[in-house]
Amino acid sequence: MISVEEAQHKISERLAPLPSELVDIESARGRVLAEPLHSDRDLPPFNRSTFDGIALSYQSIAQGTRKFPITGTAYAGSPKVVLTDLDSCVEIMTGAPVPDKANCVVKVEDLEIKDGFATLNDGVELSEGFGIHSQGSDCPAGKTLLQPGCLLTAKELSIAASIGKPQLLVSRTPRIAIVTTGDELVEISALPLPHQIRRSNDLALQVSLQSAGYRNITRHHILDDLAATKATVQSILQDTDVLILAGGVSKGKRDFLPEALENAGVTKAFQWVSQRPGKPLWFGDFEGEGKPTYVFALPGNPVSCFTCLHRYVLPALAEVSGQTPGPSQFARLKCEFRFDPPLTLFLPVMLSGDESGRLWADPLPFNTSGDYISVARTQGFIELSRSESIFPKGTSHRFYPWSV
């Protein structure tokens, strides 16, 4: 067996970014940006008023003037008006360009406007630049606003729209195939015989992947037949970027996947990892028609399958999609925990927070790797090092959330 760290390294060293493609901005939500975005002009592009009122020269106020003739009106979306006299003012609306010689905006509620004049109310305190959103104060022209690798959500897309980007270069969405095997698995709607169970792993994997933003997913099931397994694997590899297998890669007499993968030309990088759950984890890659396919064979037991997806597959998908990784999350153990076997333990936990914003992990050990009922109560798992057996209360450990 190899360590968790070795397994992660062997996966990462084989991954390569997916090619990029140009998409309309309306279709870019949830995609990963593959180009830097720069401001095409100063933002804001002019000195703009931050509220309705009057624009004037602060010097006149400083000299004691309180009443100003109104010589024009500035509207948002209209060309800049001219302040003809430093002792006059211009009515101005929120978002309108401030006249060149004006350097102060007074709120309409701080004024009395009557008979073409604006008079400042008593006690109003102003300063030069008050009420003005200065040109370029958000960012100057040419500044990098978004870097490649960021996930495009509403806020990033609004930035792209503001700089005139109707199309964006993004990483191609990975094509993912999920395959389950076994005569013992039947459809969800079926009435299983005493020796059968309903399929749940592939659905759990699909929903988790969709929750993480991956939509291009197909699901397949193969009965325990060597010829059918070989044919199905060979076919799927041609049109898939990531193949996820659930079960069927151990040493059982009907575990035909290892032979089928080898027959199809998949190179095994490793199998068996010093971890619980998920010891039989298998990983390899396939070079076909100029593009690689990454193959993850996850253990068939539900907890093992679900945990390995979150520990290995989802980070790998983010990497090939070019997504910049976010900061790691950590949680502190709420009580002392002991685990003697020399294995890395992925321990399901229930989370709580304290007044300082720290996360606390309450261990909820699973009965077996098939005990998905108890795991459903948790929010994720913490990773406990195989180099220790006693984990004191309050110690901090990396936390992996379930995708929701």
Ligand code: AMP
Contents of the next structure:
Amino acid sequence: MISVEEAQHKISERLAPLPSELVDIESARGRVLAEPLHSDRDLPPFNRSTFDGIALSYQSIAQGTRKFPITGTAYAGSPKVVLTDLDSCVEIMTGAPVPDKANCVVKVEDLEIKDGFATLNDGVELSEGFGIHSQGSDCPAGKTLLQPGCLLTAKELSIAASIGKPQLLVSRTPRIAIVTTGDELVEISALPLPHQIRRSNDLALQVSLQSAGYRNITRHHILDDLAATKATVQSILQDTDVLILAGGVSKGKRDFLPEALENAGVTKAFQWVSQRPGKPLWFGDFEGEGKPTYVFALPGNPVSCFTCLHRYVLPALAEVSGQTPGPSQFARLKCEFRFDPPLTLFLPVMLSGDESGRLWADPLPFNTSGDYISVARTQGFIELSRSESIFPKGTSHRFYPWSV
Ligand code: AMP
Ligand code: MG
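Mind pulling up the form predicted together with this ligand next to the form predicted on its own we just looked at?
Time for the whole complex; same chain goes first.
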């Protein structure tokens, strides 16, 4: 049996990023950027007025002039106008280019405009550069604005639009297949016989993946049959980047997955991890035509399955999608917790915040790894190291949120 850290390492060392593709910016939301984006010109590209008012030379104000003849009007979207005389002014609108010789904008609220003259109101305080958003002050031309690996949401896409990128290079979306196994499992709409249960893991896996942004998902269910399992796995492998199986991976007499996967040509990297829940976790890869398929076989118990998805599969998917990982979250135990077995414990917790912004984790007392009803009251789990058995109140542990 290997440790959680070893399992994590054996997965990471096999993962390679998916190739990239060009997509229209209109359909790039939720994709991972695969190229750096640079500003194509200074931002703002010209000295722009930040107010509606007048533009003029500050020197004339400093010399005591309060009344200025208006010699023109500068509109947003019109070419830059000229300030002919340093003792005159032009009317200017927000977003319009400021004339070359002007270095101050006075707000319309601070003026009186009458008979072709603008007069400053008494007590108006001004300075050189006031009211001007100067060229390049947000960023100079050529600066890197976004790095590969960033997730494209509205704010990143607005940057891409502003620098003239109608198409973007993004990582290809992983093709994911979910395969559940079990003779006892029936459809959601079925009325189960006394010995049957309705399937729920496949839906839980699919919805978690969708909320993490993965859309390219197929679902399959197979009975506990070696030949059928092998045939299904073989038929899916070639067109799948990440294969997630659930159930049939433990030591039961009809747990055929490890054998079926190896028969289908998947190379096992490991099985059995010193963790609870999720000990039977199996991971391997398949070398298809020019590209690998990563195969995770998760235990069927709903809590084990859900926990292993969040602890191993979602981070692996982020990595193959080229996504830069966000900061890890940590939470403090709200009470002392004891756990003796030499296993890493993934402990479901109810999370709360205090006034200093610290997160507190209140452990859920739950029965078995099958108790998915209680887990629904939690927001995620903390990871408690197998090297200790007493975890004092207030100690900080890595927190993994459930996808929402
Ligand atoms: P297994 O890992 O196949 O031994 O399954 C362990 C437990 O999880 C059994 O009680 C199964 O009935 C249950 N289980 C397996 N797959 C699913 C599923 N797709 N939905 C709900 N429960 C499942
Ligand atoms: Mg089973």
